[in-house]
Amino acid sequence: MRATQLFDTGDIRTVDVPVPEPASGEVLIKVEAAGICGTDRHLYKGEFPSVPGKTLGHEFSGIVVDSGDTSFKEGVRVTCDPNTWCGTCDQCQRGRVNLCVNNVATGIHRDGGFAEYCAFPASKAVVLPAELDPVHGAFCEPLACTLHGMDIGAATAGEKILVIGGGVIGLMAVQIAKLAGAEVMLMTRSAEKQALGLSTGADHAVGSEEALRDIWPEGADLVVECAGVSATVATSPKLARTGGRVVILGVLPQGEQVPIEPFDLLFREVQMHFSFLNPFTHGRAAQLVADGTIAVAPLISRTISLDDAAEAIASPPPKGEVRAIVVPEKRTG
């Protein structure tokens, strides 16, 4: 089979490898769709730790074709929660499973979904409806991460919520905030993404702090940073109103530092939080995608073949792109 693997920093290739055999407790999944995440590009650049020689891809779904010794039925569609917690470390025992010191992340520590087939722990597979568009299943993992961040932010009806960043996480955060009954603003310099944000539920879409202040002079009750850019992380607390809160969902390269003014945070009592992974949210995400509560079709910028995946990960995303989806059955040309 074909699989896109990261061999070293800057060395990503789609190669021929054997079809994996599921170990005890695993199922074999024929991958239908896998999303290219910003984390995949961080891995390629060496900005995020990983294990060399592994197949990338942690946002994927597919069909169970070999159930092994599990209770899964062959032929069912599943979405794959990529994080396997140990359950025994101190963090797991405290319920903070996303901070598990022994976490095994599919697509980082073990082979992932940029492949024709993937052997995957049955305990982390969530069944999706047979009638669901196969490409939509690839959005469950990013939605699960977004849900965790929005849970931390605890949006309530009537609040003013600013979402920074018009990528897939930001546009999902817009929809979740709107479902909470908030007044929602999307901040992104991309005119295309501003329009997409408005079409998916945002009440306002702006490209600068000045434009935000024209509408909300005091700032936002909740700022959700989804861009993963040092400048927007640094600006986020300034855009929160006095007594407001900030949640950082965007991922910056390991080692990058951002200036923050503690005096301002203290005297305005602005709470600053960070959100990591998807603890106990993948099932909720799967349901929201399956019943169409969260619209994912508008977030699909393009579908590409597995043979085009390496180049797509190694290259900056095209202007206006939200999410590229790798479809293994698709052929180049």
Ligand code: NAP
Second form
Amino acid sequence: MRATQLFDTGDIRTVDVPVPEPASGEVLIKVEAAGICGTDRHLYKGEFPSVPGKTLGHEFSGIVVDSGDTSFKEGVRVTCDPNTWCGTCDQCQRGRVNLCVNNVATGIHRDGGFAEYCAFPASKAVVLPAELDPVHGAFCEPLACTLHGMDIGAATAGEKILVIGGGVIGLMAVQIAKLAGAEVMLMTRSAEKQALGLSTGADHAVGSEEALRDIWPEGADLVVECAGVSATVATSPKLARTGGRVVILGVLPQGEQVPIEPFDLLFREVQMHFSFLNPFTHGRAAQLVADGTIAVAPLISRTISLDDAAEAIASPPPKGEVRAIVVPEKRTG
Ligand code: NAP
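Now that we've seen the form predicted on its own, could you pull up the form predicted together with the ligand?
Expanding to the full complex; the earlier chain stays at the top.
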């Protein structure tokens, strides 16, 4: 079968490898769709720890074609929660499973979804409806991470919520905030993504802090940072109103520092939170994608073949792209 593997920093290729055999407790999944995430590009550039020779892809879904020694039904469509927590470390024992020190991430530590087939732990596979558009299944993982951030932010009806960054995470945060009954503003630079934000539920879309202040001079009750750049992380607490809250979902490179003014945060009692991965949210994400409550079709910029995946991961996303989805059945050209 074909699989897109990272051999070293800057060396990613789609190669022929044997179809994996499911180990005990695993099923074999015929991958239908796998999203290319910023983390895949970070892994390629050596900005995120990786394991050489592994198949990348942690946002994927497909059909169970071999249930191995599990009771899983063959032929069902599943979405894969890539994080397998140990359940025994101190953090797991406290219920903080996303902080598990032994987390095994499919698509990083073990072979992932940029392949025709993937052997996967049955306990982390969540069933999706047979009638779902197969490409939509790839959005459950980023939605699960966004749900965790929005749970932390605890949006309530009538609040003003600012989402910064109009990528997949931000555009999903906009939709979740709208479902909570909030007035929602998306701040992102490109006109295409502002338009996408408005069409997926934002009440306002702006490209700058000045434009935001024109509409909400006091700032937002909740700021959700989904751009993952130091400038927006630094500015997020300033855009929260007095007594407001901030949730940072965006990932900055390890070691990067950002100026924060504790005096301002203290005197205005602005709460700052950080959100990591998808603890216990994958099932809810699958439900929201399956019933169409969260619209994912507008977030699909293009579908590509496995043979085109390596180049797509090695290159910056084209202007205006939200998500490229690898469809293993698709042929190049
Ligand atoms: P993405 O596709 O890169 O989207 C980020 C968007 O932010 C870009 O589309 C860009 O759109 C916008 N942006 C960049 N600089 C900006 C600025 N100065 N002001 C306003 N907007 C700006 O990324 P994504 O997949 O949506 O993910 C978002 C972040 O979440 C990333 O850092 C990712 O690593 C992180 N993430 C975190 C978790 C977690 O568990 N915490 C999980 C998944 C992903 P414009 O060009 O329109 O500005």
